[in-house]
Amino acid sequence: MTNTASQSLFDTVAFIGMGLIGSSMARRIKRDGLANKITCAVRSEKTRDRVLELGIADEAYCDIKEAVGDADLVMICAPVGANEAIGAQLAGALKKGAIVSDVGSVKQSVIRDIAPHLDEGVHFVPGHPLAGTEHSGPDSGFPELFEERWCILTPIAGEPESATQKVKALWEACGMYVECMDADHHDRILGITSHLPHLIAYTIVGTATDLEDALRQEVIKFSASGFRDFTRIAASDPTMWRDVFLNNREAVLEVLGRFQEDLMALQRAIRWGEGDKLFDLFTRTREIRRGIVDAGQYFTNFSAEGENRQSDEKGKKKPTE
């Protein structure tokens, strides 16, 4: 779904935040020619020269205040827990007509942090695009990281659609594809799709790191692809998938309520000896990983540096709606 024709969607974006979206998304818009210009705000001026040594912004500031004040579109790329104190900086510093979206994996509250402190006029577009690696910061980041994945967008009752529209168009040529809902399914979808995933894998490989000294190094020499799997999912960003947890806490114990009852009635099936339950299972969970092939939700992977790594998977599609 690449972006063929290069054209401004906006005169100036500004990030705030320069990590692995971020910088992905500064670099997909710097390529095809989506805005021109780029400013960001990072929290340190040697994350500030990074960014510039990097060429991926065109101005790069430590004060949110400088980024944003010319911007048409703000992209706030930050840690879901830092967006109230963002939230604030925002008030009195955009011009009139501005849009401000983010790319947080929770919705509602960063529709509480953030809506309250935008000024009349100002329009707001919460997005979440469903892409990502473990890696973080400025470096990590690769224009194609958004090809043939999902954007969903949780747009506020009363906001113009144009603003809805000009978002969505923008994710569309970064080469996703975009569906919108609801902030509260948004956040109870996620919460079984990534967050519940994402709190076995930290639980998995914590368990690993409290065996005794010899078994934990056959465990890590030994890995296998499974094992592997959850090592890069626990690898990911610690301080933004603590502020997921905090900031999704309901849907998160909503869903992991459920995973413990179904856990339990796992370990009687194998405590008795109970095959067929076991078989019946796993044919259903296969059928489940056959139906995310088939949707096109496995794709071919990219590394930071932008290497392609195929999958051993062939014959992708189009996500189905």
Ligand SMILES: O=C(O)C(=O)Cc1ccc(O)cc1
Second form
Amino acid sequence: MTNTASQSLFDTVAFIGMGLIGSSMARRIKRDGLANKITCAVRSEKTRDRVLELGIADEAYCDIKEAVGDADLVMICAPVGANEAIGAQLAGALKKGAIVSDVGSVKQSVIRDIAPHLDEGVHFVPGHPLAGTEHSGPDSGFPELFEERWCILTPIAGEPESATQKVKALWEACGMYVECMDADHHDRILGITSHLPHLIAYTIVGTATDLEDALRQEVIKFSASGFRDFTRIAASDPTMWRDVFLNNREAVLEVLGRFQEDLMALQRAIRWGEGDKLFDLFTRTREIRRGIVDAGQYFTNFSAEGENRQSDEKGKKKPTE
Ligand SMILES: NC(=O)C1=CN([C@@H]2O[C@H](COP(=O)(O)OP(=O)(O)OC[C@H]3O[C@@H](n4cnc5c(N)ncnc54)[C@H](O)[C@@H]3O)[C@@H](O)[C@H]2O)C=CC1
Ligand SMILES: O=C(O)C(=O)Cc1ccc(O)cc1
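We have the form predicted on its own; now please give the form predicted together with this ligand.
What follows is the whole complex; the chain from before opens it.
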């Protein structure tokens, strides 16, 4: 999607955390002039220096309160396990009318940890851009990360619609398609489409690593694309993913239970030589993949290695709703 807005949507945007997602957003905002000023709260001096050197923030502070004092929009871009501590720092620190949003991969826990700390007159619009890579830190970001991907907002009852619309406009200017839903629904969907696949990748790479020495060497040497895809996902940030699993516990455990049952059924089919069962399942799953690919390019602008290839196909459809 091309940004047709290319105009300032906020005066000052403050980022809390400037890793892959925060720095990608900041780069996009800078590139397209979507805000007049960017401030950020970053804990380490080295990263503060780096962010300023990269030119993706105008001011970098250690203290969250200093970074957010003048902000019209505060974007929380830290691992979701940090939210309780971040929320406590936001209390009493924001201008009346300021909007707080976030990019966390889990939504119910973010609302639980942030909302109680916000003063009256400050509006909270939780969000989650469904775009990322296995890399982290401010050097890994790039402004095209969000292009033609979905962003989910989970607005809170009682908050003004105008706040949601402003956050929506920013994500659209970053190239995203935006949809709103309940936080509970979000967490169940992402439990199956994102969190479980990461858990499987961590497990399979762990299992391969635990093989005896000689076998492990061969696994690494001959790893074909299927296993290589898993190793890419399993290289994702350990802090971020620990926090995702601890904060979306119920949805992940529910879907993991179902997955284990389905895996057991497959184990049984292999043991008893029930080829028809295997064939039928594999035929169904192949159809699902083909349906996804036919419906749009949601999954196709990422190569197997996760490299974000910008597609040169024109006039692509919006991903399936
Ligand atoms: N990595 C991905 O592909 C995606 C990540 N997300 C979500 O975005 C958020 C950020 O993820 P990334 O940018 O990938 O992580 P990252 O590791 O690249 O960056 C996280 C940043 O947060 C800072 N941070 C950590 N603890 C903090 C604290 N207590 N107070 C202040 N800052 C703190 C770190 O120093 C770092 O600058 C996470 O909540 C994650 O669930 C959402 C979509 C995709
Ligand atoms: O790198 C990948 O394949 C991802 O799946 C990136 C990702 C990670 C976490 C999210 O909440 C959304 C997207």
